[in-house]
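To begin, one chain is listed below as structure tokens, in the form predicted alone.
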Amino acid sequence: MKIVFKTGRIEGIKTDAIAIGLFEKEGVDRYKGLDKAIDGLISNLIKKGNFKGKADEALFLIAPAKLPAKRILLLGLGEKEKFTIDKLRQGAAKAGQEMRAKGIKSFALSLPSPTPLPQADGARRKGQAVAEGLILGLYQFDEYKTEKKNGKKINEAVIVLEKKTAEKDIKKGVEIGTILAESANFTRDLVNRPSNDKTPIMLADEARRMAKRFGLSCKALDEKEIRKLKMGGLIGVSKGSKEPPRFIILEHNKNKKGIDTIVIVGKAITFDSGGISIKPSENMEKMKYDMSGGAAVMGAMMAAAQLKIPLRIIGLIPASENLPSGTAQKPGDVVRMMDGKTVEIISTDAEGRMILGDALSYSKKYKPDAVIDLATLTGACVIALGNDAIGMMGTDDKLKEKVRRAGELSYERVWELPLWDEYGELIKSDIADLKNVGGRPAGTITGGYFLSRFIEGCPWVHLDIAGTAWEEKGRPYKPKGAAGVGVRLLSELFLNYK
């Protein structure tokens, strides 16, 4: 879909359809010209209660012959006082979805600005939100459908500007929003793909193709190289599967000096059965999503390259399958990690922290200014925070604040959990340095605390995306399935790092 701009009144735009956003109880003041051109039809509908402007309300009208557009979509935006950048994002998504459902190929939209917009970059933020909403909202995963979803596709969306004064900033926002949304959709594709088509080797191949396309450095360490690094956590998790592990390394601005270095680490269990500590069969098919953190790292690297972020960014993705077999790791085993620490395996279903522990140890070789990991780490995080918040823990207040701010801008919001030393008592082992689970109490926190033992001395933040990486019901710009969470959050962090 192409996003273009036109200056003028929306009633003068020649297109298949136009979409206008209306607030609850506001009337049609913002679109008096359009209402007058169609003989007061919109104001009469509002007056008679046929359209109230409630959030997600949508009503299509056949445009009279004298209007250049063929149809008009009235889109409810809810209460004006509660309209935010994310409501704008949602409104754009809803407009696109309604147009596609009607088979419309080209449409123009005019959506109001949130009040207040961010002071310094309000126009850019508005353009970015509209582009993100349109592209994220129109996402469909039909790679495995023999009949594509109705074949309906929008070719062009026109953003209507009444004045040219903010056009440059809005266009810049659309450019950024397009990159972020397309990168998130790339991540969604990876996560939605079934595990028989995304083994660790296949994921590494996908990383190489993406890196070549966008000018990133990429290498994927094989099992022999992983063993040479003594990554006992990654090797141990992989023992039950015939599919060998990979350790994927992506780099942006690899050879540039004098710039900050950020390492992002993503858990990539391409399928998680739980291993010997096997999961219940119900919903196990969704465990193809357990590589969402690694996929988010790939999407964020793709965005960073296109945005030409002036930072050195390294993406580390330990990739493995966690399956039971005669060679699989067992409860009670003791594993030696890359940094020499020993871990008693209590549950083979706490495998994500094992592969991340090795990756975090490896990250320190870059002498990073910041390290951030993303992982569908614990079901306990879903119980604690539901599906709207990412669990955050970390060792550096400044970095946590930057992540929190990026979460608000992207609306991939984080909520901090404590990382007190007392929680470390729960993962002390009688026969090793650590054990990989600490029981039911504070399961998300003990998972984070376990990771903290492998990144000591570096500014670090852990993001548990278990509750946010998969969308069960479908929301305005989050269709059912993979949410692509983390890509836009990390991208906002990169864009506003200083």
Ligand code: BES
Contents of the next structure:
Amino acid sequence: MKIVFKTGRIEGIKTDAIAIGLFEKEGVDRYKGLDKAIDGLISNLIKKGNFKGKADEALFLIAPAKLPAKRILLLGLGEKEKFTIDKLRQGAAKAGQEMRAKGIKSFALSLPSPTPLPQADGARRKGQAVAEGLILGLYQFDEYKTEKKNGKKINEAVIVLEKKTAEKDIKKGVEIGTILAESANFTRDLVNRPSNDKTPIMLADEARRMAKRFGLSCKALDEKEIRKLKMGGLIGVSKGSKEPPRFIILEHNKNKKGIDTIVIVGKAITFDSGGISIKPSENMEKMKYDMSGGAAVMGAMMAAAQLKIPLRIIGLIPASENLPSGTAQKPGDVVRMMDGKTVEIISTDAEGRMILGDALSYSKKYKPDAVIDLATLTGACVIALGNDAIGMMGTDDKLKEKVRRAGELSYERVWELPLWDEYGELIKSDIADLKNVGGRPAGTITGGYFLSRFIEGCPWVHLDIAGTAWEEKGRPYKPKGAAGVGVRLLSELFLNYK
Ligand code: BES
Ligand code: ZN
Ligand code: ZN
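Okay, that was the form predicted alone. Show me the form predicted in complex with the named molecule next.
Then the entire complex follows, led off by the chain already shown.
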């Protein structure tokens, strides 16, 4: 889908359909011209209570012959006082979906000024939110459908601006929003794909292809190289599978000096059966999404390259399957990690922290100014925070504040949990330096605490995305399945990093 612009009044646009958003109890004042052009059709509907402007309301009208457009979509935006940039994102998504359901190929969307939004959100943010809503909302995963949904694809969305004034800012916003949403959709494709088609080797191939396309540097360490680095955590997890592990390294602005260096690390367990500590079979198929952190890192690198972010950004993705077999690691085994620490494996299902521990140790070689990891690390995070908040833990207040702000802007919001030293007591082992499970209490925190032991002395934030990476029901710009969470959050962090 292409997003293009036109200046003028919405009632003058010749198109298959136009979409306008109306608030509750607002009347049709902002679209007086359109209403007049169709002899008060909209104001009449409102007067008779047939359209109330409530969020969720969508009504298609067949336009009278004298209007250049064939149809009009009225979209409810809810209460004006409660309108936010995220509701604009949702509104754009719904507009796109309603149009697609009707088989419309090209439509015009009005972006009237003033849209009642806080000043800080500005024209650029408006454009960005509309592009994000449209592109994220129209996402479909049909790689495995024999009958493709090509027949129902929108070719073009025309954003109609009344005045030229904010056009430059809105266009810039659309450009940024398009990059962010397309990168998130790339991540969604990877996560939705079944694990038989995204083994660690295939994931590395995918990373290489993406890197080549967007001008990133990419290297994938194979099993021999991983062994040479003494990454005992990653090797241990991969032992149960015939598929060898990979350690994927992506770099943006590789050789630039004098700029801040950020390392982003993502867990990529391409399938988590639990290993010898095997998971119950119910819902096990969902564990293909246990590589969501790694996929988010790939998407964020893809966005960073296109946005030409003036930072040196390195993406690290330890990738492995976690399966049981005669060669798998076992509960009670002790593993030596890359940094020399020993870990007693209590559960082979706590594998994310094992591969991330090694990746965090590896990140130190870049002497980073900040390290951020993303992982579907704990089921406990889903219990604690549900599906609307990312669990955040970290060691640096300034970095945490930046991540929090990026979370608000992207609406991939984070909520902090404490990393007090007392929690460290729970993962002390009788026979090794650490154990990989701290029992049921504070499961998300002990996971985070475990990671903190591998990244001492550097500003670091851990994001547990177990509850946010998979959308169960489907929401306006988050169709059922992989959410692509983390890509827009990290991109906003890069864009606003100072
Ligand atoms: N990948 C899972 C965490 C997970 C669970 C993500 C449910 C999304 C939904 C992780 O590897 C895991 O199994 N963690 C264990 C840790 C426990 C053994 C300490 C868990 O959460 O049960
Ligand atoms: Zn697990
Ligand atoms: Zn896992």
